[in-house]
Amino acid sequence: MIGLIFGPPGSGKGTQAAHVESVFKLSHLSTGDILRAEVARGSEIGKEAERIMRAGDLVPDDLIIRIVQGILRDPNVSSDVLLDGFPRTLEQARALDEMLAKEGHKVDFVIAFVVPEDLLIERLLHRAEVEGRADDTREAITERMHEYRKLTAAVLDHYRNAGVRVIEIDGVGKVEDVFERIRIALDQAK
């Protein structure tokens, strides 16, 4: 089973993905966490990604596609995955579809969070303060919101048009309440 967890920065993708991973036995693959780990290691990919993320831009498609291909080919990664933070563009979505088709798989569902932008900015600024995330400055957040609206919202239409079940989830409220909405929707999708 292949699922995507999708939404603007600060919508709760990572938090909720951990719950989905635990309850539905999917391997949670967060491209953001993977990129931050590369930055911390000081790898070439990490250095390039750090410069881009500090500017508030998305990592280029070709770079992130190569990273995801490597992860999905890893024999230690389950074939039941929940991708968090990928795909963010139509090019990435098409590349993912092609990768999966070669293995006889497809995206089975998309969880898409709906959260007001002012709340997202508040969440991200709080997270930056608590976790010391250098990529969560007000300027970077504003740029990421712009990039999200410009590029990644079209990915939802891509999957809807392909017949993939897109589950819109109200991302406002307590973590437990948001997860309960996801759990009910995924149970109904079975």
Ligand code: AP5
Second form
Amino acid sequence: MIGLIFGPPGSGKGTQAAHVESVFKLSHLSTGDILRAEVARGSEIGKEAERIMRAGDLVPDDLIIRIVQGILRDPNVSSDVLLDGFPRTLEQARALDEMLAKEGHKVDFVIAFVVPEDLLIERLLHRAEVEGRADDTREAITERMHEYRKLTAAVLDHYRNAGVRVIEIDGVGKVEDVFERIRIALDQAK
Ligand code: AP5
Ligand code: MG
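Right, the form predicted on its own is done, so what does the form predicted together with ligand AP5 look like?
Below: every chain and molecule of the assembly, starting with the one above.
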């Protein structure tokens, strides 16, 4: 089972993925978390990604595709996966579809959050105060929103056109209420 958790910056992908992971037994794989871990360890990948992430831009497709390919090929990684933050461009989506097709798999569903932009910005600026994530500055947030609209939003239509079930979830409200909407939708989809 391969699911995507999809939405603009601050829409709750990471927060909700943690719940989906434990209730639906899917391993949560966040490319943002993987890249932040590489930055923290000062690896070659981290050095390449740090400045790009801090500015709110997307890292190159080939870099992120190689990382995801390595993980999905790893026999120790469960084949039931919830991808968070990937694919983020049409090129990444096509690469993922190809990787999965080689194993006879495909994307089974997409959970797509709908949250108004002013609330997204409010959440991210709040997190800046409590956690200080390097890309939660006003400038980087503006750029992340811009990249989402310019390159990432099209990924949803790619999967809609491919006949994949796209589950739109209202991401406004308490964390547990949003999760309840996801739970009901995924239970119905079984
Ligand atoms: P990534 O880490 O994926 O960041 P993002 O998409 O900008 O999204 P966030 O992680 O900020 O938000 P989220 O939707 O996960 O929401 P969260 O649950 O955290 O990517 C970071 C960067 O890495 C990219 O800009 C790019 O440079 C690079 N990158 C990653 N993947 C890439 C790829 N595939 N290709 C190229 N580059 C890539 O919630 C946000 C905040 O809101 C939290 O504080 C949370 O506590 C709070 N919150 C959540 N839900 C609620 C709620 N219901 N009510 C109130 N507060 C809430
Ligand atoms: Mg996240």
